[in-house]
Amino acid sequence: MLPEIWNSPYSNDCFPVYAEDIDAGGEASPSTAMLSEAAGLLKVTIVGGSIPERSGDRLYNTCCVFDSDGKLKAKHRKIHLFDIDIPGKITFIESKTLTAGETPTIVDTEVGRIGIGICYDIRFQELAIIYAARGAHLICYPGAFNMTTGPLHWELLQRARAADNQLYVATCSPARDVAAGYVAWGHSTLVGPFGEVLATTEHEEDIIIAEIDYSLLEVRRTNLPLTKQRRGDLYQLVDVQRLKSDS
């Protein structure tokens, strides 16, 4: 798994410069061509972080998933754009250059059923609930939380999404570059289905290698049968995409 916007500085000025046409492939998208080649060569599944994607006259923040044959299995366009303004701390408006994605992304891979979100997507628990309802074992969030919200919310949100939905959550952040225009908090992390931190980094360049045991999902869900205890007579979350496909 790679971090958010790993082939470009995280900047509205840079997104158009580094954007690639993923659908065209080949020379039009050298970043995803490299990931495809690496996945096939190493026989691994790669959740390719995200890169700026050019599609027609629009730009997206897009994550590509490749299987062990190097085939593109899924493409997730960031659904919730990072438009925030904390006076004196950080202001960033992704929507100045990027277009929001329209589709939740869940993909069956050789290493389980994976839901994909990108950075700010992690703040919206509805997306994670939908992924859990669709049978996800793991949600991957490539992200780049900043120095203001990172210390308070990065690990908190990962543990909440994992504990609420009783599944694994994996995140990958760029390492911290204090000379950059946008300074990332770092701290890539793997969280288990009980909300426990299984592995994490600090803010410098590092790699997490950790084992995931999907049999624990059923154990946790048996111990704490949250799904069965939800009050569907009082509240419900509508999965619009599934509703449309069923009709």
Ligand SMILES: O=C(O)CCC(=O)C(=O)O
Contents of the next structure:
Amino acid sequence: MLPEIWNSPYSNDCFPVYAEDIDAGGEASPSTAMLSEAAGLLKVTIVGGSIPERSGDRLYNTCCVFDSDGKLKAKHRKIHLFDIDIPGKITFIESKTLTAGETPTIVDTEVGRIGIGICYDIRFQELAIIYAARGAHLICYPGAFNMTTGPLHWELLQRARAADNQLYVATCSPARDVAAGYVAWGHSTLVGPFGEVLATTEHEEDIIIAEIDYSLLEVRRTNLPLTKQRRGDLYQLVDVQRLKSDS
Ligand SMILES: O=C(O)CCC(=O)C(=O)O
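Having seen the form predicted alone, could you now give me the structure of the form predicted together with the ligand?
All chains and molecules follow, beginning with the one already shown.
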């Protein structure tokens, strides 16, 4: 797994410059070609962080997932754009340059059923609930939290998504570069289905390698049978996409 916007500085000025046309006539863009080749050579599934994607006259923040043959299995366009304003701390308006994606993305891979979200997507618990309901074992969120929200929210949100939905959550952030226009919090992490941090790192360049045991999903769901205890008679979340595809 790679971080959010790993092929470009994180800025609205840079997104158009570094954007790649991922679907261009069936040919892979330079960054996705590299990921595809790496996945195929190493025989691993890659959740390819995200890059700015150009599609016609629009730009998206897009994560590509490759299987161990190097085939592009899924493409997730960030569906919640990072438009926030915390005066004196951080203001970022992704919607100045980017368009929001329109579909949740869940993909069956050799290493499990994976739901994909990109950074700000992690704040929307409904997306994680829908992924869990569709059988996700793991949700991967490439991200780049910042020095204001990172310390308070980065781990909290990951643990909440994992504990609420009783699945694994993996995040990957760029390392911190204090000279950059956007200073990332770092701290890539893997959280287990009990909300436990299984592996994490600081803000320097690093690689996390950890084992995931999907049999624990069943254990935790038996320990705490939340799904059975939900009060569907009082509240329900509608999976609009599934509803549309069923009808
Ligand atoms: O939600 C946050 O605080 C940070 C989100 C973010 O940096 C992003 O979506 O790129």
